[in-house]
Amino acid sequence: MAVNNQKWWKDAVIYQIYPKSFQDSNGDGIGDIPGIISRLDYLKDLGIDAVWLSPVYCSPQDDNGYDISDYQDIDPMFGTLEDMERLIREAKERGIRIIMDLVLNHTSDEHRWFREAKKGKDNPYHDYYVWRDGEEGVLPNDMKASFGGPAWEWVPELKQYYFHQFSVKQPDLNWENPKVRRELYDMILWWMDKGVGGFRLDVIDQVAKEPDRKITSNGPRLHEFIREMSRETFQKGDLITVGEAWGANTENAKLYSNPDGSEFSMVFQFEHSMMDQQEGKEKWDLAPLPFVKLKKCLAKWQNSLYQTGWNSLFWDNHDLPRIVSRWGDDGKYRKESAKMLAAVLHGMQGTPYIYQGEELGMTNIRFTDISEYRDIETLNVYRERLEEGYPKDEVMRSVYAKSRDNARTPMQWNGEKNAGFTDGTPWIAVNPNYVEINAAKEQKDPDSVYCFYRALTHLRKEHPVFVDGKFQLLLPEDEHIFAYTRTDDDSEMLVCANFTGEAAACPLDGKWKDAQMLLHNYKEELGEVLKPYEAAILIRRREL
């Protein structure tokens, strides 16, 4: 078996592309790959080492991409084949891999197997779903999708319900049929003959479902699919791969990223990223952030899979709001609370995610009327809740707070039109502040967030602590305080940030006063007493 030993993608920082809102190339308003080709040379001076690209395949875009009709072509709105390799062979002169982002758990409903599904029970490609015979308006049973409506659809020509955990025109695979998994790991191999550098498994955790007993995630076979998978294709190239794991917990995290190599590189978890909600409600019941209960949420999964498994370290992505506006301070101490994030995130152990315009601080958009929202998780929790009687003024403020679209208007380049997206209408509006807020002004600025994100990731190449030291969280109980040390067999390394926006005090011991200062986002010099959002790096060398 391939072990998993290397070490690039424990030091390597990745990107989040997501193409639709990168850059355009041809003015229809949409980014594509050409778009994205024209920018690695800002990803190189970055110091990416991967970009993780959302969907590109040939979609009817029914929720953004991860409806795949043609697993092996690209979407004409994205471009061509021929781009897709010669982004992949341009990124890799710069070295860059291109990691896709795949979705095993479904397809499109257009998707020619599904078609083909459709025609009849002794059909060879029905098998490849999951299928219930019964009578309309006679559920098998009661369970429900993710995007909302019962998860069984019925097909009249068959009378027979089809099965799917997300959009109805979404129909989830069935993995129980090796035919089913071939296709899958072939399509796997040709990618990597293409070059492709790795894969991040969307919802990889309910490939395994067994619906007649209502298991969606964690299925009892679950594993024992992705070791064959992983057998099948990862363990035969260098990848990085990584599964997204809604239901992940510190336990079977192991598993997913088994040091062995037998299943992922690392797992993509997510319990931080829900604290800021009520208990037992939706992500729209807005809650203030817990603090105290995050640092211990952090430190449980850096103890936790130390030297057992491998994490990811994200604030954002394509799903979730702008980090700077979510928990830190997108008025007053935009740039420095956007860089306390940075070095408390980029300081941890695991690999860290940077999603698009996270390094220039780019904040959430609070577009004045819902008709300019185009999420249609957006567009539906306004409309229901509305008609459930909340009061506008609360549904928008939830929508202004947790909207996936606060991610996913277009890249901020220049303080010209449009912000250098597009020359074009922009398919979702440019955020106000782009005059403010750009790539072009910050590279400039060496006092600039996007300057402070190049600082990190040069650090993590420069420091083995940051890959291998043992995590310890400081002052646990603190409101106000984010501190911990990492530490390995040379070196000893403190990251202390003020997570709030009041002067707060940080007694540091004493061995601290003659360390290095790795990176600090004040210029003047670190006290006892941290400013609003001050955050500080220190290393000193291990006294033995």
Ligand code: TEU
Given for the second form:
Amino acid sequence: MAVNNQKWWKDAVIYQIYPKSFQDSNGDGIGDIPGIISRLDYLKDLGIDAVWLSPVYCSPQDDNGYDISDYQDIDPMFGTLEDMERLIREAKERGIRIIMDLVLNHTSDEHRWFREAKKGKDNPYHDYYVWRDGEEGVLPNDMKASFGGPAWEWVPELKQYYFHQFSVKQPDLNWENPKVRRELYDMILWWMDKGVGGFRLDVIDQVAKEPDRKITSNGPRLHEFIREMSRETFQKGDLITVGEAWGANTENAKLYSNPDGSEFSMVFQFEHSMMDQQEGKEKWDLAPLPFVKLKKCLAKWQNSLYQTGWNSLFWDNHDLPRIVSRWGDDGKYRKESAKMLAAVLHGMQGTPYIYQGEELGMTNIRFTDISEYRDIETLNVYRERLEEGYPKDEVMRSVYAKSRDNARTPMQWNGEKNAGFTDGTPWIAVNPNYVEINAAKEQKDPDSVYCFYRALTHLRKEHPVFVDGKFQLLLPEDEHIFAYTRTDDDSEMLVCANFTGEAAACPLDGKWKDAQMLLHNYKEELGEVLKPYEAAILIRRREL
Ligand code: TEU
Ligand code: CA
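Any chance you could show the form predicted in complex with the named molecule after that form predicted alone?
Up next: the whole complex, starting with the chain shown before.
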């Protein structure tokens, strides 16, 4: 078995596409696969190596495709299986791999397996899901679903409840049943046969649930299941695999991303992304970002997984708000702060992810009326919190800060109608700032956020220290500066950044005076005091 350290994907950059919002090709207002194909040259220009494609399988779209009704076909809204095969082929021609999103914790309630399962307790598919006998109104326990309400749903015909960690339309699969696991592995092999370049495993830490003990994440059999899946599928190909794990810590992350290749290539964990919320509460319960804590958290992950695992590096995805609005400044210093955030992230060890539009410095959305929102999680929390008596403006503040729809407004391609996303009516409104912020404009401007991201993807290929250098956090207690070094046998790299909108002193070792500047987000020379959101990456040869 090849050891991770030599793997091709170690210098790769991954771009995430949320297909519904990327590019519409037929005027129905919904992004689709032919739309993605038409933008492959854009992605090639950006310098990315792989695309993580959020789900395009058949789905009733209760959770925008994370509720799958057929794993082996494409939803007509996105195109056909032939379109998908063409996407894989045309991407490959441009040196881009397609990473499919595997949602294996649950299916749609409209999946054939679940329809069968509901027919009777002795149906062969019944045990594909998680059932408990009971009485109407007396739930097996008080577990809650992620999108609101109880985790148990009553089926009168069977006099049983089924378990769902997400929406009612996303019944949990029973991984204890070996037949379920075999079906899933066969499906994965089928996609591998079609030439996909890898997989992203949705909420994989939650598959080994034990609801009777109220265990969802990190169940006792979790790593046994993952190793079996990896052996039966991924290890038969040369893939890049990433496990999404909200419940990961630095210890189990070493299992998920074990360099011996027994589980996944890397782990996608969220500790840093849950910091601007009140301790022990939900993401909607806002709190200011504890900056020093953030730095220490990222440093901990860098140091813990050095040579023992592999990190995913991300600020954004389809579930998170836009980083420039969240921890940067989407007003006066939008460009400076978007570039600063990019430099800090891409300079660390791991695989960087760029979420569609992040490379343009796209911002959060503020719809004035809740009816313009589309996300099931947002709509449910809005309703629930109003019922619980929260003031409406407080609920809207949370929605503005944290709604998943912040990341789901259409990609801003140009300054024309609907930002060039569609000729029709978009399924969710376009952010009106597309006139200012769009790809066409960014690509023309050498000082744009886009060109900064492109420089980063190229630097990673030119300087091995980006991939293998050991991380060291500098000025850990500083309230403004995020600075660190990366060091390997040949060179030393410095990333120094002002994370705030005020000028801040950044005292550095004199050895950096004659270092080579790789990237800088201000034209003026780098000084001892960093300007608002100023960030620079420098490199020097090591003296032996
Ligand atoms: O997300 C996992 C997950 O736990 C999220 O629902 C998360 O709790 C929420 O977004 C934070 O507010 C994955 C997918 O990325 C997400 O889009 C799906 O809705 C979810 O799984 C269910 O498949
Ligand atoms: Ca379409």
